[in-house]
Partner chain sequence: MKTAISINGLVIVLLIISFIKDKKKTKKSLLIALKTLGKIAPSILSVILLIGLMYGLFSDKIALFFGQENGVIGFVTIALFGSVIHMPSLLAFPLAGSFLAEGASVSSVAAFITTLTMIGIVTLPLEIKTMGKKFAIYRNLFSFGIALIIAVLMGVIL
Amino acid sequence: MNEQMMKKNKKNSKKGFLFLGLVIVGFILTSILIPEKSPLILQTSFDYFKQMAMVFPAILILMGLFTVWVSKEFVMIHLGESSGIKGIAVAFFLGAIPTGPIFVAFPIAQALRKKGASYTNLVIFLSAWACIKIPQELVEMQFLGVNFMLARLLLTTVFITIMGVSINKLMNTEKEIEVKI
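Give just the one chain, in the form predicted alone, as a structure.
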């Protein structure tokens, strides 16, 4: 098992370096083809890096606390495959409460998955984090009205749930195929 994890980590590292290389090549090509955009690309990249660097240590601490404080059994009961409607509600709640950039949600989702959360609930958690925030809903209501906010919230909730269930079925089908091979 440990050897299998090491192989997977090595494979993911290679993918990460490949992606970084592609981004650098893309920047170089853009700098050659559209040189006036280079300073803007560099400034935007630097600003994003600063934002990540400021938030990342806190994410690491929270992930460590989460790993120690939240048991696998707890996650499996409340967000696992058999959690049903309760799991969907918990995932929506967990995703809608926090504020902050979406990249904070991905390590949390990974930790939830490692502890047994279903793909349905991960998709719902990430999607709720991205487009359902309680403070955001209040601002939306002020600018666009209650009817608009409720209609968008209802449709977003329905389609996020459909997407979560669909992705769960696809991922579980993919697992079955891997096991057979």
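Keep in mind that what you see is a predicted model, and the values were worked out from it rather than measured. Numbering follows the first chain given and starts at 1. We call the rigid core the largest set of C-alpha positions that still match within 1.5 Å between the two forms. Compared with the form predicted in complex with its partner chain:
- Of the two rigid parts that account for the rearrangement between these two forms, one contains Pro101 and the other contains Pro39.
- The smaller of the two rigid parts, set against the larger, turns by 21° between these two forms.
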Second form
Amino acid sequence: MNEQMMKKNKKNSKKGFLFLGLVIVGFILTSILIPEKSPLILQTSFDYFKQMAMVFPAILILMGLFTVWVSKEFVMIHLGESSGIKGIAVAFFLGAIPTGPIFVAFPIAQALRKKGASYTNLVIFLSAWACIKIPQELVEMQFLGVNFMLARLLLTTVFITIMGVSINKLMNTEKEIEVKI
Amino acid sequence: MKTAISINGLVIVLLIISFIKDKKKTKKSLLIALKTLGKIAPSILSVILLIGLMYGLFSDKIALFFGQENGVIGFVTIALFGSVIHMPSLLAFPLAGSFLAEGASVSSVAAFITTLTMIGIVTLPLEIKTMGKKFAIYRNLFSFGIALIIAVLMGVIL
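Take the protein just shown as the form predicted alone and give its structure as the form predicted in complex with its partner chain.
Below is the whole assembly, all chains and molecules, this chain first.
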């Protein structure tokens, strides 16, 4: 069992490097074929790298501390299958705290899942992280108007919740089928 | 910048508290952090490079999509475009505002912003790696669906 998992892990990391290789090839090809686009591509990647580098080490350490100190029971009570509306509220709140780009959220969601958070709340956490950030709402209000911002905020909140519940059902029924087989 | 400083500050404080309370546990947590970094570093780098690539290649085409808005197809194209490209909201909102001012429909602007923020084709490899294939695909497909619904409703409301 353990060996199998290790093999799987190795295969997975190989895939990761393969993909990175492909992207780098794409990068090089574009800079040869469309050199005039290179500065903007490099600048954008560099900006995102900077944004990531400023928070990512801290987020990873936070995740490590979380894994060691926070008990499974605690997460299950507040974000687990039976956490209900309170769990949904916690997930929205955690997601909306201004932090960093969405790819920083994935390892956090992974740690939460290992501790027993429900798929409903993970979907809500990730989606809120992606599109309900307080500073982001202010910028939206400034450029698109109060009504636009409020309408979109309300609609996304409602639909993210519906999506979370639906995905949770889908993931869990599939699990049941697997168990039966 | 402020958020970065406060996050780092918070983590340093927590780390110190953790270290005072239990050295072993703290070491373990740092090891977990390091292991996770090793596992997802290639995916993170791919994501960052892809974001730059997509943005550099297609950012000047955005206005084009909004210019030739033709019904449902134009609307879905904008949503697809928003799903593929990735840009900071500080850039996206002014851009979207200018399209709105130039006469683009509320629905198409809402579709663009919602798919832009919620769906990440470029971050999909990382999402699959951390959350599993099923979850990642469900979340992105569902998000695309609700982004379209939200956009249509926005057009009706406003």
